[in-house]
Amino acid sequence: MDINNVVLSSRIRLARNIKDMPFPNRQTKSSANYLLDLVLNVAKENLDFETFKMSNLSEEEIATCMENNIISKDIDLNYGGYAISSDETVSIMVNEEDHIRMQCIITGLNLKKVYDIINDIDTVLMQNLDYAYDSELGFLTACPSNVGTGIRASVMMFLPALTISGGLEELSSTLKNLGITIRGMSGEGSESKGYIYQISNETTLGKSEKQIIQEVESAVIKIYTLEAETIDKIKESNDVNLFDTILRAFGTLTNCYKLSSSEYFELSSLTKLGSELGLIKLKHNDIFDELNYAIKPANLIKLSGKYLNELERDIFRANYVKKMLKSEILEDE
């Protein structure tokens, strides 16, 4: 099975906030503008990156922005802003939970590149602005889980056979005694939508981003391993109920009327399952990770180019994700 159809990405986090200020659950009015001057200007003067303040953004504008990752439910509607790389893979948050949250984000499992990325990052932000640093505990944060390196590692993996055969539970307890975390695709308190989790370190003190960067992909690698070998499994199993409901949902998001994102996601998880398990004939399943963000609320009224209520959109996602799977992914047989 390509590794690829199970790490859909990798993301490097860190965490930083600038000396003698308070961290931003404890800001005032004009020392939040002030930090969020200052952090957009550097951006934007040194890295020559976009920025905005999410006082100018639509709610729309918002929406889409979380919908896709470059901003997070945290950040501050007020006083918050962001930065962002011409191609998208780099964004930098002010006034989150700590003063500023950068991160990277890319295809498949290479977090070693994503950290030379946002290292480099990392190190104009430094040269142009005081970070809160200690000797001994490191970069200081707003929450104690992430002093040291203020770094989070992670990485998104679709996971449908260990999730149907009970196997996560148990790893995810065996990861958590080493350090590494399981969560839903939202991060920290989110559930699971589609069998997507994502791996990540638990803590940042005592260890190097290295060491980190490591053992999350170690994680990775044997997760990835052990859903290869309980897929097989499934193969061999011939199980008629959990085949006859693949094809059920295959159906179903190939010919419904409307749809919401929530059926979608269980729909196309079990789909993609079929794929893996060659009960479906897909070109790709790829398609399936950008249908993912195609298919939310704020994503789904851009691609209309008009408002859409509730059932509007629940119409026009059926509408598209047909037409996606149909004229592009199925093969003539």
Second form
Amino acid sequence: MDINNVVLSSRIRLARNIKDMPFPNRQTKSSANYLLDLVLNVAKENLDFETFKMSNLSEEEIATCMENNIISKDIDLNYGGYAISSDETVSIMVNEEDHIRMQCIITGLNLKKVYDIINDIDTVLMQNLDYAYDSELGFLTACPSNVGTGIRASVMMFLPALTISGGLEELSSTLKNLGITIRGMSGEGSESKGYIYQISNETTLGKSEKQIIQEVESAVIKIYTLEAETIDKIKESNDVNLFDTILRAFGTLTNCYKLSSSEYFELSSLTKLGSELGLIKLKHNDIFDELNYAIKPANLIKLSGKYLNELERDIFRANYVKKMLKSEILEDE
Amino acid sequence: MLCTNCGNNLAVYHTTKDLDGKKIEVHLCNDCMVKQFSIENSNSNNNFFNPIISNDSCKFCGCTFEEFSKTGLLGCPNCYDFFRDKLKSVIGKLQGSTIHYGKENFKGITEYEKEFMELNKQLKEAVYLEDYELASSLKEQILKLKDINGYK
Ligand SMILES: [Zn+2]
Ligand SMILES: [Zn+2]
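For comparison with the form predicted alone, produce the structure of the form predicted in complex with the partner chain.
All chains and molecules follow, beginning with the one already shown.
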């Protein structure tokens, strides 16, 4: 099995702050506005990024940005803002938990490349801003859990076999001892409905960025190997009930009248597992990566070109997914 | 660079001040910075900070250690100076280390300060690892470095 079927994306986030300025949780109006203008200006002038203030964006625009992971839910909606590179792989949030949270996301497993990109951006900002830095503790952050490198290196993985087989519990405690966290992305705690998990470093001090990235990458490769082994076991098991559940999920996904996003995630994950098990044959294995974004509320409204209420969205989603998947099915000769 | 106020310690805080229309550079050590800001905040019209200063709060932002314990968030970067010892024990538990080994910020720092910081960090690490032989040799190196650069 190809590692790209298991690894969805690599992301690195750096947390930075400006010295002698209160952190966002203690900002006054004037310090928040000053900081927003300061950072956005540097991003515009020195990086040629496009910049936005949250106060100028509509609710829908904000929702789309959040769905596309350009900004997070913790951004200050009155005094926050963001800057984004022309290829949209790098974004810089201003006034979230820290003054600056910059991130780079690319598909597949390549944290080193992601770090090279974000490190260059950080160096430009560092030359043009006065970062809060301490020779002993490193880059200072609002929460001490980020102090030092301020780095969070994370990889999104699709792990249906390990989830179904129940192997994740044990894995997660093994990883914890290595300083690696595994978090379910659409469910509570370590359970994840869409079988999508985020693997990331837990600590930011006492190690170099390179070391942290290497640790995360080697954990990802270990998890991938385990997932591939578990897939093979499931294939051999001839688990009739599981295979039936998978094909019924695919049937529903391609033949329903309305489809909520949580139902979509459940059914599409089972379908994807079916394609990995060879039960369902699709032309492109990454079709769901595209669909995962397209079916979110704000993106659907964009696709349809008009406002849709919840029920209308569920109907539009069902049709869209049906259309996209029907053209993906490989007919047996 | 040494503190422009007392001349005894390495300056950690750098700023400029307007004095009768002239810009004056100010470099303060940790101790002088704390004093300076308690005075400034008592008669301040600086609207960036809006602190209620008490004896045990950060003199920049007014954050207390109790508040931090509740929210998990500090009020400003200078809180790390004010609560350094208490914070370091929290950070040690949280992170398993209190020493930064990653990318460094050398902006506006002289070669001497760079070297001083590097040796100081190695010294802290040696003490942390209880390697007292290495620690005492590092202490000597620091004294020598200070001596060569005309610092006591
Ligand atoms: Zn002094
Ligand atoms: Zn403070």
